[in-house]
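First comes one chain, alone, set out as structure tokens in the form predicted on its own.
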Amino acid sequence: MAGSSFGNIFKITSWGESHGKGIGVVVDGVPSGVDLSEQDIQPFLNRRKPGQSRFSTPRAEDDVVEILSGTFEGKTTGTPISLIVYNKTQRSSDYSEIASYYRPGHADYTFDMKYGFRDYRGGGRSSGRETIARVAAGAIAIKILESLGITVHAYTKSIGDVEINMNNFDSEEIFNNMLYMPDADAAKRAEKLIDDKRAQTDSVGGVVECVVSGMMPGVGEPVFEKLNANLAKAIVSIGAVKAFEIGDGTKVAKAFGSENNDAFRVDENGKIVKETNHSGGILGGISDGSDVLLRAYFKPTPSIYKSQNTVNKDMENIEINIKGRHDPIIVPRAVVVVESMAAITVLDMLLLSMTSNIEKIRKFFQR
């Protein structure tokens, strides 16, 4: 199976299935000497794990991570880091019924067409549980970036038609509600929307916004390895993401050049800065020193209890009611996944950029 690896220098390889023995990731390209233990990774996995609120699947998994390789006496060795989270409460019998038909909105049909076989137990490799690997690797990337003064923070911008008011933005509120929204009033209205839709046996989508602060200018490549292009690939590779934006996103199509351009000036410290950030911190595929601002648009959870039409493997039109344990909304648990994939991409591009200028190479190697 191709396509389970991401990155160039900081490279991750995800493995495992939703109802297999476990989910894991191999992380290569981590420099030696980084302080690293399971305690650095576990808090990120705790934000992603199921069963934390009425808005997530009741599947109760501890999602405890174990480092199998790549560290010695609490520090990275520079060799591949292998991480595993064991699955503990698989209930494959919940999915036995769907073996004979294709669920609307899922990858059942496309997997069958590609491989002539599919793991119907929770979706196999296409399950949202695969994101454990991304979050575990992302925790390492975030730790390295923070040592360089770069922070990555994501939050829920909207759920359904309920959007945060930026005038009410409170970063501390993000962890005070179940939806990771930085606006307490919007969170209450969004909770009601989800509860209403769940009562109607339906689900809801939403938007996750992510900000990378402390970025230095000059990270990214000008053609195929653009920072924004690789961020787009990283974020859209997350299951259920259907659209991606940088900066003003789709609004630029309705803007004029005089409105969309970010004016430069020299600040009081003699540093070149921008007066606005419509570009989202990236110009020509390269970071410009401003905050990198991106958004991921998530579709509603496809597994709903409402009756739906589909076909079975005998080519018969049938009506189904999906059973099992499912999230009424994907967005809250996906916030840390977006954060992780953004961090992985930024760190990889930063390492790639180290060789772009001979002076950087001389500075590193000359004694």
Second form
Number of protein chains: 4
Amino acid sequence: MAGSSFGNIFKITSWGESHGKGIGVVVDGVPSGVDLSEQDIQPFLNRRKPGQSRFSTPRAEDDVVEILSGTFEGKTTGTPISLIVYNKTQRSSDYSEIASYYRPGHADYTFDMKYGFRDYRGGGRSSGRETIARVAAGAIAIKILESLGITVHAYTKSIGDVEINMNNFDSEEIFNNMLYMPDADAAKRAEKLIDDKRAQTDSVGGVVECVVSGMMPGVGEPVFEKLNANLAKAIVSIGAVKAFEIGDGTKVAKAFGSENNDAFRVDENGKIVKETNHSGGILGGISDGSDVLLRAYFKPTPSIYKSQNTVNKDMENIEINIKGRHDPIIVPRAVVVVESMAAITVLDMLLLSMTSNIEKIRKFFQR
Amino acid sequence: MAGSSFGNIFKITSWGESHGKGIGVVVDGVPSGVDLSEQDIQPFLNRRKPGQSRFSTPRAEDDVVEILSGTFEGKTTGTPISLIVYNKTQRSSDYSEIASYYRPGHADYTFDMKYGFRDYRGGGRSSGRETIARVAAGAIAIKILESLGITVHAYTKSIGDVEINMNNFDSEEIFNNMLYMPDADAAKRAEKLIDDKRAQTDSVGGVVECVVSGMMPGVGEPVFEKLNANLAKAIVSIGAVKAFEIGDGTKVAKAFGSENNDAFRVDENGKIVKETNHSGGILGGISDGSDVLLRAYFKPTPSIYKSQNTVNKDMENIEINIKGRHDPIIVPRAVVVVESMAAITVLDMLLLSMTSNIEKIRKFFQR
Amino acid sequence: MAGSSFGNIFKITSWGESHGKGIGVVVDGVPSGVDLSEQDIQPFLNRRKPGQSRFSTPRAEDDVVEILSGTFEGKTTGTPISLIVYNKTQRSSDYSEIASYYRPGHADYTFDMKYGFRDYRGGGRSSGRETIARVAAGAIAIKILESLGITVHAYTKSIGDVEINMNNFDSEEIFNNMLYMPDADAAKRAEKLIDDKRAQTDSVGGVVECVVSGMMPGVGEPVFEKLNANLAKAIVSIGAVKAFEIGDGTKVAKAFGSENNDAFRVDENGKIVKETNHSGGILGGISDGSDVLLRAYFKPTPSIYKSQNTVNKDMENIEINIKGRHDPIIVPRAVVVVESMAAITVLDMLLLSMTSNIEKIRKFFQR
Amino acid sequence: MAGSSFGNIFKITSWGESHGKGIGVVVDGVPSGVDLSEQDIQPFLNRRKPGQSRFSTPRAEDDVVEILSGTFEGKTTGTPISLIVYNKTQRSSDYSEIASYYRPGHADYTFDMKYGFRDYRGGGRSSGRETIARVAAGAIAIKILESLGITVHAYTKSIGDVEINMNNFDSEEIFNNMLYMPDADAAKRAEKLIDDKRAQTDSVGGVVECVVSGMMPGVGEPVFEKLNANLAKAIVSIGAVKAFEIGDGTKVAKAFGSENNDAFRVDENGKIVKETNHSGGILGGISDGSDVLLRAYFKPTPSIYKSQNTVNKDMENIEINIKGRHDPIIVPRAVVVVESMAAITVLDMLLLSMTSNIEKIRKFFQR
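Having seen the form predicted on its own, please provide the structure of the form predicted in complex with a further copy of the same chain.
Zooming out: every chain and molecule, the one shown earlier first.
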């Protein structure tokens, strides 16, 4: 069934395969009157694109975005915005071999089971290239959120066992190293780890953290459309994510109530604040005004040069060595994908929250 | 906006507050012809209900379910099944105090910010009692899944720092101890931990694990309606859950590709199997036929007897001691809630997967 | 699949059968802060209930509504409102006969084809009693719309070939006659027609018209969620409706452009108005500020005493005479159903329209 | 909010404006394994395209469709199919004038009210060109339905007061005349009427009828997702449609029960059939196996050369004469649009109906 749309009010519909004509997304429900051009979107795609560093695939894809609809004289019109990124380098021959077997850790087998066959070229629809659609749509969401005073920032928290030191946290450093880590020292060590693993024909996983600042309280809909629930869906829908955390995440299972509760306090401006933020900015599924804090755990790239056992289409047990170009680590390029999915979700739920209270509705429609 | 429905084909709509007239759920999209009576549902509610042990609240609620519609002569008719559980003990006076302040770790503050006021009695809609609706609907989903050869089982994996030993795993033990742990020894140690923490007027968190066995491959819809993505939403929508894992979960971030990939193999029956199951039964968002394995991390009960700082409605910083009856641990009663939400999600996506392939559709409609 | 929910932001979920325990509806997405009690809903149900006149079934049902959730201290809390009307008179024995054959014009046959069997008592889920859910939910929508300056009024426009004379239109008359006609003279003639047809053991159809006044322009979402498209779905989902019109309706097919176009004009208050309203208040799927005008065409009651040919479950061609109590006309009791569905749709789309423009969104969230 | 998607399982998402870069549609939920190329879609677009006859605009648009994703080696893969039709002739200068005023009968005014401004070029998003997306998606739906033994055929039933004579009905004639009328004589008279009206600088409306044959019983979901309800939404969402009928339509209001009921009968093959089809193939919202019969009433083209009164953006009352190229009749080009929307709806609901009965589900998943 149709599974390529996400969101309610701000709704994205994604399409495209790794080696088809392109990847695209229709962003529907964008409010009218937002200044928007390709220049607002391209920088986000540049953060995702391959070939940025020696840790990402050397394919020289450009991933240039084009707006096909939904703007007029530089502003959004309220109608759907269609975005397209053409696939440029399509060396399908590289993939002729993988047509004949199931790559471990990939979706080859499950696509065959579900659909009867698959577009095997570069993983087809299950390729990481589908995240182009998420990032292009996310750029629009981020721009709108920023105009409402809300920022969304993601970065690499750890790669393998190399974790950033929060005491060294430097938000400017994020864009200084190729791993999008806010800690130069950790970035160096992580680079070495990746180099080592690549030399061993292996790959490595990692963690992306994302912070949404400037949130107003009141966003999120009990009991199933909670802000955290939709963030969980958004993040876990990203390929290779195997765990999702909000606030203190897994740590809460070992914490005591007296540690985990965030005390409320009236601050010097007469505003209610929380003294800590174990909750990650969400209580009862509704934003509490603190930073929304989430983490995505990425598995190591499944495509590795090392020998692996698998099955071919003649139902024989075989040993394979996957050729072709692939990153030894997914995480750096996934940072902007996490940021995008978080932004899309937050914006959608923020728009949904406008109808919670009759007094605010009456005021809105006052004539 | 409307946030009380979950699912597409098998869709549940929940209603009710802790101290209102009752809690209910409309289960729509139940196929016709399923044998169903209250006796199929009540045992699941009994696993959730309070007062089962010294670790749960001593309220003598019965939580008796009644089917109001959707069955005829003992079978489902295909029309919506309305289920109701009346609230029996409503000592609202217990809650008069909490009307005046915001309990840390609860949704009091965010409900006020969102809606302007709140039904403060027992937490109102944000009370754990809303999970009655999830469990009642889940019982139906579980029954249907079982008739298709699929089982869903959850249990307590850890409480605080007491974790089950997988070598001691005994599925029959789950229902022998009051903590729903499949390891009698761990259960004993966990009971002690809870006793200690309660004596210290504190509370403790834990982890619930859930296994879906007998899944056919092919369930889940790329790219946003992945089986794991919807499970993440389902599980994180449960109050107090702060992290979600599928398969190896957070561990994948420190694993290498050669460790994390599950090799395929043709087994002695000529069937394709995976040699390991790091993926947790899902590849590319689609079930791969292995067990689906997920975990939910629960925070400690926010209601504690210990003194806490907060704010009252006169905007004063105050210190409170929450009275009333509350469990020192959420986890044991949440086991069946996790099981229910997993079942609801799996069933919904399984039904959705029926339309993936034209040959199967043609065969279905063959006249 | 699940087909018992309607709406997006203001979403209703209906359940119940004619001879089950009751009929109910969960109204989710009701904004918080609306004064609401059973007294706001009951008068609408009274307009729908049977036994009001000699033209409706003599069953002494009371159809008393009870609010089970979603209000606190007389106000909506923003959480789902569960409404229930218990079925009182359940003389199932009356219906034992119809279990054995398919009534012409009823859903007996299609329910059996779809579900394999059916709850035949009084039509089960396909009974007109399901409209209780629509009307109860509609009463809430109407109350909210009125607080925003919008009124929704329906009335009987014609019964058989007896049509109201628009020159005699008297809105107060609507509640003076048992047919809800705004023209006393037409009502008298229609009553005679119905009496005649009943004497002939036959039944008669008619037309309900509905006017939504006070609409702001800008409500409706191109291109598929147009206001008129959703009104069409809402109205045609009512049992027995076979045609839907907006504005001039079927007449437009014979009109010329110069007649059908509504000229715009700046009125004496400097406001843009239309000189006519052939469009029925909607242009391009979006409300234009004029009255929204729609009509529903109802077929004659399919249950008639006259002999009819049909098939029994032994696959024999038989002749039947349906016994039991049934109205010779559906229309009068359906007036409030049309009103309700129109109101639910308009309110839902009005709430959806709040997110159309970034300037209004910014203003809403101004901190 | 997002209003550019239609359908649940088979879901289309439309984008594009009259004078933007193109019109497109993402068709998601297409089952895998369907043979599909541009040649399956282009003939449908050719039936819609302008310049086919002297009654349609002389713009030499080609409306060539391109498949951008979702097929591999000539078959659908189960992933979203992105279709694009580039806009070729964009003489925006033609429309400079209409930027300054509101055209009667058009969406200019309502778009401005909703969005604050509009893409005025050729009507922007509210242009009839958006139906390209409907037709391209409809072609896929029709192909799938045909492989299941279901055909969907639409034709012009009347233009102005010229109606086809059902006794002269000739399905082959439909494609022989430029008005898609199944009656050569009526077509000639209608052509004359259109010529006359155009000479009078006026325009004319008409009726499109659509027949779905080969339907299996059991399709449609009570009580809100009835087949007729979704058809109503689908058809009324087409610009210029002001009325929708199913089966006997408006006539039922004047019919008696004994006339309107369709008697059931066991035919010579032992199959249950209806002796008549007043119901239009749907009872209780569910297909009954007879032909589904619906009608759409189109208003006359609102763009006329005749002088009209309206308002300009300086809020002055003015008289206008709309220049540019426009058809004096919408109907002929809308025939294929009605056919497409009917097919999309029927296919979506047919797929949804697969989950109605547990026995059929069990059989489907039998392992």
